[in-house]
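Just the one chain here, the form predicted on its own, laid out as structure tokens.
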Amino acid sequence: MTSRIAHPGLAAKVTSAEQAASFIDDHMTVGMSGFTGSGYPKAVPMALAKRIADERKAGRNLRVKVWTGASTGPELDGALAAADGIELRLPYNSDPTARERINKGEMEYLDMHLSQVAPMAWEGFLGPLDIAVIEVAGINADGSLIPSSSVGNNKTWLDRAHAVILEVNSWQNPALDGMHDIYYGTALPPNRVPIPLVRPDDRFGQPSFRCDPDKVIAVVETDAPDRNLPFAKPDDTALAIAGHIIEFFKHEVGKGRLPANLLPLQSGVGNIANAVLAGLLDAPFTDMTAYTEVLQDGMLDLLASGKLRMASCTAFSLSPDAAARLNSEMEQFRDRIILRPQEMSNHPEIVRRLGCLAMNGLIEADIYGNVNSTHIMGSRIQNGIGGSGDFARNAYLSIFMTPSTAKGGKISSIVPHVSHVDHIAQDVQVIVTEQGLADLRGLAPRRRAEVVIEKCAHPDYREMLRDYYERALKGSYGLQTPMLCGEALSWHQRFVDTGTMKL
């Protein structure tokens, strides 16, 4: 019996990753742990990928449907995609190899609001779940499971799966024990009851997962780190965007529309979002809280500084240096961080009740405030909608941010009409680029267009947008939201044809 497996019956089920992977057959649906590169199984997916390759050499197919919390790491998405072992992926992907297969039509991808995945699994719309492969930090003597660095949909996978494979990862800090808040009070209509959370730091669940030991068919011991990429040092563009948002918060506090310590922060993943969090270190806000999906480097710095009182999330999304720091100082942070299932961290009703300040990235926005956050040129998936929709529609403030151009200026992030809509204009209150901030609250479409063009568009494209809008005012079928149907996506077609949106 090892120090991380205190349950004798489960200790007796310790086996190799190869043996565990042998339980997974063709066309099975496998629910795996993992969220933004944290807490995903490392050994079993690699062994499964090798088995898939061996089976293919022998002339036999082996492909599986993969459900997770969100993105994972190269040992899971990357390895299985490289082996062409995934027939369906949900609810989110950011792995480049998987992305290439999706865009080639070789892998089906179901992009979902992250708050809806667990409910839909319980409702049965997604079909049966054959096996769950879940990383944990340890197993208690009573068989309860100590979650690792992400929670995601693990509770649902453990409950719904016909069989369970556990990876017990000794790299995960044992001080994680007690940091989690796993709520077992959800139900399907008509039996749903209110969720007992009124402050971001409320705890209303238990610190561990429940799992019937008889469902566990294999336990694999690992010692492998989470794989997260480092954040780039904020450049002038990111700093400018962060500055605009912080000045906006100051303005809202001055107007009495925000309290002095703001409202619970939600921040999407990425360098710009992290730059905004870093900028809050020098902003005049204290006693802040966060109710978000992931905890990034900037949020960890805010916690260490004392300006952020606590953070609720479902996973860590830390650079290697920040992950090492958190592991070495876990005792300092453990009482100020709560890790919850993503159906709680992203729950629309909770987001609205708390009044979160939602800050998320985008690929492009149009002059009326519609946002595309998933597709390049309307058809090539880049990642997924993730939790941005959960927060944007229900936030107290819904903020989307991006550099005003991409690809060295060949693409404008502000366009006449987005090529794919993830967030309709009614869910987008503020758009920010390094050029400025457009507050769209209370503005009708034509006024929105004027503000977005003047505040957010890059100078290289501003006159082109003005020209399009002025001609749309004269030639549109209707004038509520002026649009030239034959030109609305011409910028995208020009890029596809010539490599630039510029005339």
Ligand code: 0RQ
Contents of the next structure:
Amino acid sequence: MTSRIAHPGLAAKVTSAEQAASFIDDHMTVGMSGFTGSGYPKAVPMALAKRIADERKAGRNLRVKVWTGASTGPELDGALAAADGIELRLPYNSDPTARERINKGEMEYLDMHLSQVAPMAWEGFLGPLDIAVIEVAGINADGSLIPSSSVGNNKTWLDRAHAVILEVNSWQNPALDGMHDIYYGTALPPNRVPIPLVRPDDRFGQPSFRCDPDKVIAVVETDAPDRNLPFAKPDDTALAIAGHIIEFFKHEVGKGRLPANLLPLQSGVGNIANAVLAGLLDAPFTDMTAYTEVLQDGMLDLLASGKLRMASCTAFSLSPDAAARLNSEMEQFRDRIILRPQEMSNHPEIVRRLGCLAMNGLIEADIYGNVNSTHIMGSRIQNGIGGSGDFARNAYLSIFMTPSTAKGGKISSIVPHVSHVDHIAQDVQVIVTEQGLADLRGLAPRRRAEVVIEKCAHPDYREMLRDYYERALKGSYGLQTPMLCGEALSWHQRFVDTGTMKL
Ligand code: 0RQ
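Since the structure above is the form predicted on its own, I would like to see how the form predicted together with this ligand looks, so please show that one next.
Full complex below, order starting with the chain above.
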């Protein structure tokens, strides 16, 4: 029995990753742990990928449906996608090999709001779950499980799956024990009750997962690090965006529309979101809190500085350096971080009640403030909607940010019409680029267009947008939201045809 497995019955089930993977058959649905490079199983998916390749050589098919919390690491999505072993994937992916397969039409991808995955699994909308493969930091004597560096949908996978495979990862810090808040009070309509959280630091669950030991068919021991990519050092564009947002917060505090310590922060994935958090280090706000989905480097720095009092999230999304720092300085962070199921970290009821300040990245926005977070040129998936919709619709302030151009200036991030809609204009109150900040609150569509063009567009595209909008004012079928239907997506077509949106 190893020190991480205190339950004798489960210690007796320790086996190899290959043996565990042999339980997974063609067409099965497998619920894996993992959320943005943290807490995903590292051995069984690799063994499964090898098995898939061997089976294919022998002329047999083995492909599975993979459900997770969000993105995972190369040992899971990367390995299984490389082996062409994924039939369907949900709900969020950022792995480049999987992305390629999805965009070639070789893998089905169901892009869902992250808060809705667990409820929909319970409602039966997603079909049965055959096997859960869950990384844990340890197993208690009573068989309950110490969660790892992400919680994601693990509670639901453990409850719903017919069989469970556990990976016990001794790389994970044992001090994680006690940091989680796993709520077991969810129910299906008509029996739902209010979620008992009124402050970001409220705890209303338990520190461990329940798991019926009889359902566990294999336990695999690992000692492998989480894998998240390092963040880029904020460049001038990221610093300018961060500066605009911080000025805006100061302005709102001055107007009495935000308290001096702001409201609970939600910060999305990516370098720009991380740069905004870094910018808050030098801003005058103290005693801040975060109610967010992922805790990235910038938030850890804010916690260390004392400016951020506490953070609630569902996963760590830390660069290798920051993960090492968290592990070595766990004592100062342990009581100030709460990890919850993603159904709770992203719960619309909680986000609305707390009045989160949502800050998410975007691919493109249009002049009316509709936002595309997911698709390039309307058809190629980048990552997925993730939690951005959970927060954007319900936040106190829904802020979206982006550099004003992409691909070396060949693409304008501000376009006449988005090529795919993830967030409708009503869910978007502020758009920020390095050029400026468009405060769209209280503005009807034509006023929105003027502000977005003037504040956010890159000078290379501003005149083109003005020209389009002025002609739309004259030639549009209606004038509530002026649009030239035949031209609205012509910028995208031009990029597809010529490699640039420029004329
Ligand atoms: O592609 O790497 O091939 O060059 O999109 O763009 O500028 O690195 O931005 O890392 O901040 O990601 C929306 C994708 C932004 C992210 C998105 C290309 C660009 C690059 C990435 P390359 P950047 P970021 C809660 C919140 C949805 C989920 C979410 C995201 C790549 O923020 O996934 O918000 N959001 N979750 O070149 C063509 C454009 C483009 C473009 C960017 N207009 N046209 N390509 N790119 N703009 C957390 C979770 O849910 C987990």
